[in-house]
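First comes one chain, alone, set out as structure tokens in the form predicted alone.
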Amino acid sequence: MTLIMKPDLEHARGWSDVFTDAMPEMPVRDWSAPGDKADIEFAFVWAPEPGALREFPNLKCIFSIGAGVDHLLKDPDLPDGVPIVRMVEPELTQGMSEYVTMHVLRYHREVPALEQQQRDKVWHELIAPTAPSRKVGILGFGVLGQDCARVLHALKFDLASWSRTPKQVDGVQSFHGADGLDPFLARTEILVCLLPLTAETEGILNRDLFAKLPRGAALINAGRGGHQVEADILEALDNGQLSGATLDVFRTEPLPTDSPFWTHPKVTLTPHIASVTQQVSAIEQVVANIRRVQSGEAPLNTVDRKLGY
């Protein structure tokens, strides 16, 4: 019984060892090196090639590195029938709602018309309302937009999320489905994009969605790249129909140094680091499912996929 780790090259250092630590009775082989091959059960990964899982003819389960699992779901030759695991843990939760939280306060006190009348030396007073004068709309509501809303709602502001299925939580409007998308939208002055990406949300945040929103709202994504059009954010920018985007994440990473994103004055750009997984925390994670797998349980955070996520 073996586990084969395939972290993501910019994050490896150190993932063999903090697994040792917490199962030394599980061998632990590197993605360069698998040896025999029918000895892999578990398979701990961040985007292995197309067809490089069915390769294990005796894996139990495939653990994402990462949040998200479209990485894994693209491949063509997933192996059927073995359960994929989703990586739910605190640090991750808590550092999601630490960027959110953070990016929220700077749209609602116009921060950033602030820096720029600070480089312009220009004295005016923008006064902004205090939060609960402000609506701020989730748009995924799994784990990390539910704790985000926890976090956002200790400070009073006036929320809202919209998900696939109903998800009451206390202080929250709750919209949901395609009927609930637009009054939604509606309502949302800025708009925070946490969905799985998957066959329907794909560009999801286009020309159509930011037509929905009230004039001048902000956008902070921290999903997948996937979700943007990003023609579409730049128009919707140059227009004035968004007043600022933080964009975490690209259709193409690292963000080609041509991208007008760089330069683009009402950007805030960050290198897909909104919210990593920290190593101690998710081995722990992981290595509590091994357990449950061998003890003839599922694994928690299981994905559906046919859902996607």
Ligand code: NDP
The other form holds:
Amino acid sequence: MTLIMKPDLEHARGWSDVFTDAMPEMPVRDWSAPGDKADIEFAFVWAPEPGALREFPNLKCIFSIGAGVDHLLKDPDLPDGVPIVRMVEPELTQGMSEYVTMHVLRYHREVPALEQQQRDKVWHELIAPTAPSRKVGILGFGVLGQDCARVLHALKFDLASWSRTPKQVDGVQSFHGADGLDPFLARTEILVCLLPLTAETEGILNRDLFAKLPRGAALINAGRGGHQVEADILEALDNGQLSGATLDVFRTEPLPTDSPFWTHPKVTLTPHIASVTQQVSAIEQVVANIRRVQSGEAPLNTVDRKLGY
Ligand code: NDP
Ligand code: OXD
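Can you switch from the form predicted alone and show the form predicted together with the ligand instead?
Entire complex below, previous chain first.
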């Protein structure tokens, strides 16, 4: 009964100490020194090398350190039948709601235009409407999208969501499936993407989608870079179909220094930090799930490998 770790996070240190504090009876091994691979029953990973997880013959559960599992599912040799648990933890959720709310408010109150006026020393009263007149749409309405909506609803924004299946959430107009996308886009002035990256959502943020938004809409993408057709974002910014874009994720990360996004006047970019898994809270979720598996129950927050999230 051993857990192996490969967290791969540059901002975090000491995951195994945090785990040992929470579950002292479970030995922990580092990825670089796995010992007898037959001992390993649990793996806590971000991006293991393709095929590596299959080498643990007694693996009972794989824990993803991230909420998104697209990179894990790319492994064609993932061990069959081993449940994959994605990260659902309150502080990760809280962080995303803070990020999304900050950038929604920024576009809503026309902060980019006001900052430009300040640079140009222009005193012009730019009056924004109040939140009930601002239509925000959230693409992907799972754990993160729903928590963002809870906060934005408290601020009284006019909210809609788009998901695969219909939802009933107070104060949020639900759209779903292929048929729901166009009417959702037609009413959305600030578009937030919190979709998982799957075969169906790859490249969804493209020219056709932008054309269905009201002219001058703003985009906030904290999903995955693979959702973006990056040339189409630049085109839509340059021709005014999009008034601004906040991008936390990119097709290539770290973003190459010659990327036009770095200096584009209508782009706000952040280095994939919209929200970050927090150690103590994350390990609490992992330990709770290990205890479930040990007592014969199915773990919570498992990924549907066919759906890809
Ligand atoms: P969830 O699995 O809880 O939610 C996913 C949502 O997307 C669900 O509402 C789901 O619909 C919807 N969805 C999936 N596929 C489709 C589709 N084909 N058409 C329409 N809707 C679809 O995920 P989370 O909310 O926890 O996380 C979302 C993503 O956020 C992660 O996958 C990750 O990529 C990203 N993320 C980014 C971070 C960052 O720092 N930038 C940090 C953490 C996460 P339904 O409800 O019907 O199943
Ligand atoms: C995640 C991320 O998926 O940090 O959790 O991107």
